[in-house]
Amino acid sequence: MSDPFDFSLIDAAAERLRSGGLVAFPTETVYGLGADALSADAVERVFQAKGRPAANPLIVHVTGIDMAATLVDGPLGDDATRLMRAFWPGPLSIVLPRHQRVPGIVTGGGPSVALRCPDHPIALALLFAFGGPLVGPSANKSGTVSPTTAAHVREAFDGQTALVLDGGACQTGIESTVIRLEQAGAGAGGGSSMGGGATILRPGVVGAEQLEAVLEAPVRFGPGISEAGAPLPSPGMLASHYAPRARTVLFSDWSELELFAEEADSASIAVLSHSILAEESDLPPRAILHRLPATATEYAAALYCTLREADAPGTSLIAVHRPPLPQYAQADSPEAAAIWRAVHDRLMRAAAPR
């Protein structure tokens, strides 16, 4: 964080949460819009502020394993406990059966709850000061580009809607991996793992190979996209999400960019590329180049901020040069491959029809 954070603000923020108010707080992934996870009224304010579909569940942030256990119906199970010990605090959300004390509005009406312990000193200080679990969806309007700085949050919400805790730029920059652990014989609603397997519902920086090493079992990938309306098993599964205002397209070859530029007519075009070979002189007229890092970790951290910069007034088209495919990075680094998979997921949804 650029300036030292004044931790005396935490007590005031916790008091606001106790009164049913909203607090935007930084995590290592993106900024979250926090509210008392056990208060249906407070959670409803989150849905209203974001304009979020009621069937889209929220991730519940906890201080650790002990708090997580109070929100789950039945025992955590060995697999959940092992994952929590290995990856918490960190960017992994685990979907388990919802205890009845968790309001149904939190889970979008579904039977499972996603739990995560964030790896950020401000987020953890807020959780401990509040003394209970907090919902924390991205602190932006639903479907738009997620916020990775406090300034991004303030673009969406004024001080009356949410108190904003400024922790500087988020280090990871994309949302957590979401994994569902299923009880043997359980249905799609999820459950504590007792031999039923594990499914990644949303990719993130914690990849399948890392999860398999802890679980000592294969990890599947879910369908990735769910239809709006029915309760969703995880956040981030709608086809269109993380989207700028301007139309967004993906291209692999520079010849494709010429075609998109022709469709944009006389309007301004923003081009995002990680390639060190990309030059301003290679771009179509009216195009502005926004450079992204070439490494997976740095690309992910910069993605949302760069999308926001590109989505300036007057820009009608954002063209994103496709980053490396995960399979090409796999041989060199499974960790990089996992991040590229998550990046591709976010870009696919940002460019999806709305």
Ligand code: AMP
The other form holds:
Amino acid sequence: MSDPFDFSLIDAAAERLRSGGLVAFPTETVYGLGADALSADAVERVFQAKGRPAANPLIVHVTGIDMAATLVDGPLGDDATRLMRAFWPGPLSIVLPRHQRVPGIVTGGGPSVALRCPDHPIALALLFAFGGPLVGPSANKSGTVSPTTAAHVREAFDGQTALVLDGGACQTGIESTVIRLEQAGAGAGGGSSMGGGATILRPGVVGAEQLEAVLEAPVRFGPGISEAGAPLPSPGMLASHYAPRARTVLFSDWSELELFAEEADSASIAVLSHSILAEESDLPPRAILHRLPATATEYAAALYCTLREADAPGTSLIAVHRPPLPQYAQADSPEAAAIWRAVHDRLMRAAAPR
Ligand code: AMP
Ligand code: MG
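Since we've got the form predicted alone here, give me the form predicted together with this ligand too.
Every chain and every other molecule in the complex is listed next, the one we just looked at coming first.
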């Protein structure tokens, strides 16, 4: 456990942001690498430090609806306002038309900007002390497993590159849901995003059902997200992301794991399983079992930390037991189904060919 956070560090962190520097901060989802969102130079430093492709846009973190409104072209619109009221602060990023005061580098040159208000006292304290919007991509090198502790951040960035605010482990543990709101009738209605469609670009713990209940309209899924909630037919359909160093595969039952084990030296296999029935004796000889919780919320919170532990220097293969399919959780709770869907999304990308 980390010590209680010393809020007197916030002023120095905000000062560092004002001079164009980088500050890594905890949020409820994962740690973010913060920089002044209105400074193209500061944002450029974030892309450099992460090794992030210039076309991959950054999420802009705000203190709330009022700050969000200053970053959007035209009025916020009814749909965006409803979502912000319902889910902020919280793990929902909303993609809206970009105001010209947001530098193009933030959005990968595109016409829209993703906005989110994080539900974390340290992130909010930093935003208020800085007094403006902060970009906050995950504080890791591009494509790798996202950080859920300050120690994870320090593995990627030295103290020169980024000041790290240590808020202990992130509670949610996976990245925010990203939803895009379309404008009603392109060309008509000016900058308002009222009454258009909504598309989930990245699944997270805020699920489609919860979003539909607030929008009172259907929510679609973007390309590469399986709508039934089942894993996609092949990880090859997705670009690699959230990937450990070791080759990562998914298995559904123990006989399938044996097939993978035949190809690898079983002493170097790390097996991740949520099954309470999993026993060392199910595993290939000398493979190491890393247990994950069997419930959705706890699984998501533990996933990245466990993947990192499994990705030790001697590991050549990480085999992850596929968690329950979202449709089986649906009846119990739509919230759990949404989390399992997001977990499957991350696992599929971790196991995608590189
Ligand atoms: P990360 O910052 O690492 O959590 O990743 C941010 C995610 O949000 C990526 O999947 C981006 O592609 C997505 N994103 C950020 N801004 C936009 C935008 N303007 N339009 C669409 N997707 C976005
Ligand atoms: Mg990321």
